[in-house]
Amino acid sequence: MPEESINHINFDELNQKALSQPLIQHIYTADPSAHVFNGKIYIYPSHDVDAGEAFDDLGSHFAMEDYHVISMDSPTSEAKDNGVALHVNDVPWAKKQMWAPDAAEKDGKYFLFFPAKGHDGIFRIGVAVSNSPVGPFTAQAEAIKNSFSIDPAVFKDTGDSYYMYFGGIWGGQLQRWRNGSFNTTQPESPTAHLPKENEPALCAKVVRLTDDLLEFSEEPKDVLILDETDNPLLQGDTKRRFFEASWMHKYNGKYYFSYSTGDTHFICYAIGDNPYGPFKYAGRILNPVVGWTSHHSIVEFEGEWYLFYHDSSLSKGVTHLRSIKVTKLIHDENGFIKTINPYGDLKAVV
């Protein structure tokens, strides 16, 4: 949400109507990736700090430098901050901007996947390993080979296969990789190198990971989202096309790819028959929240489904100071997800 519009919001009324209150209030947290490990919920968010950077469309004001892991016994229990799990100073290849992470478990080890800008100013994706879901995590010396952009989300499918979904346009730099290498022209422009409005929209990427979860096992592929006529969504279809914040969950044998539309502030989803897609656009999961950005995860706990998300209500609309929340998510009898209004009958001003 543009910062100039926050004066139009009555935050007391909004918070009274909100479906959920912030899970953690002593620090600002965002981009929650939630998982159930050993019967307990672990949330891997980014950690918002006020670094004094000016607001811009490249996300320079999102200057996060470490990760905390939040744990909960259930979606309604108290959330616990387990302290710093990984700091940028402990990542040899990374310089700054530890943005939205994710995690996975395999054979008793826990893997934290995270984007960061290297010393060359280019986003890559790294991985760190721990014997505990709350860390501390030890980062690999180098970023994942051939990785790029932001917002890794790792999905474990049946058969012990792990897939990473990633990518984000504008400040996430995905558009600069359209030709297979990083385009350095017009470096200060967040929208340079995007497709034209009547061209197919840029896609998130999907790649299967190696057995040790430390590298890509193949070249990343496009996550193709189709419209009702089985044509790719267009760049100008800003209320439906992919922007950032990939997530994957599986329900009744179908694969649900969900994502943020970024500058139009929706969490949308599309359904496919396999982890690679293509995926058919199916609707909206979450209407706009206060704070411009929208980023989420979806997890099942004891037979119920939950949406983890964030907003900026605690910071009274400050875009880069967000707080993670949770609410129930419902699949209807046909497998479609019921759209969630985060503030009941109130709407966020965007």
Ligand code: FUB
Second form
Amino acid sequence: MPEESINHINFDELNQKALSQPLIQHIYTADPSAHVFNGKIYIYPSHDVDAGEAFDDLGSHFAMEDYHVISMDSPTSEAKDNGVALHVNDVPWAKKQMWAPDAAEKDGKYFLFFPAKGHDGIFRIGVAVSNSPVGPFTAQAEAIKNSFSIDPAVFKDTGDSYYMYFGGIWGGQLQRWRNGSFNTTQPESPTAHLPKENEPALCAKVVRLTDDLLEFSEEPKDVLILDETDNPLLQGDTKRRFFEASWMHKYNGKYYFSYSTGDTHFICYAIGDNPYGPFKYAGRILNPVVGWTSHHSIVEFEGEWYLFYHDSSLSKGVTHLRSIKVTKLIHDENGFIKTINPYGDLKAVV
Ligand code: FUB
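Please move on to the form predicted in complex with this ligand, as the form predicted alone is already shown.
Time for the whole complex; same chain goes first.
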């Protein structure tokens, strides 16, 4: 992760060419999970802060403590910060690192799903509930039973079924759960426990939620991504394999699973026929942004599709101080997504 390479970037030129500007500038925000509730856009991002933690490959420098919900009347209108919606101190089971959240609505109630490290240093996923989309949210006393890893994304399918996609490798600890329980050996290595390069890649997980949206209704299953020959993507296929940042959207009856490739910095996608997959790799949605991480959501608003994403342009390249952005997303006549270059003809150096 060559953080120094950002010094080569001419930020004035980059910002001029950028497809969009940060939606919120008075705080740093990242990992935007956008939804349309009651005709309005609500964005559930991480709230980035500089807590003074040293940079490492486990993401210790992402030491976030709370969530703010951002609302917009439309993708081009002003974004409003609705203040603190949930703080780590109000989550009995959580200790630190409030990473990428998501939200869902059911029967007039709003559910905030979020990962955090517990007092044992293990990432779990929790739920907090509110009567308002902007919170404040009240956390459940315990994390979701049998939850693990990071980056929950909750998708409501037709028929009122809700599915959670989740997981992230390296600092997200997904690789440490390969045998069904948390592997405590080699705790400081982000890459120990990963499959070998020529083995099938580690998959994101998908699980249907219970009717009250507070628990898993089944064992999480692998989100399998197949290549052009219908074989699973390999762990060594780093420009296409799953790393973190799951999202699901449905377009013309097909299920689009999108995700970040992490250390190669792409947002890619794969298409399937049902929420569980398998999904066939279909291409890139977003080329690398300034900053190491890339994380997004895709949402339809008044018949048009939008990509919410983040970059570190406002902080001039500081990896853990990111800003949420939005741009249009186009599905072509065959259902494929047109790749987005976030700075036009300029390439981000990561
Ligand atoms: O914001 C912390 C972590 O960085 C997220 O959980 C990942 O998806 C990456 O964006």
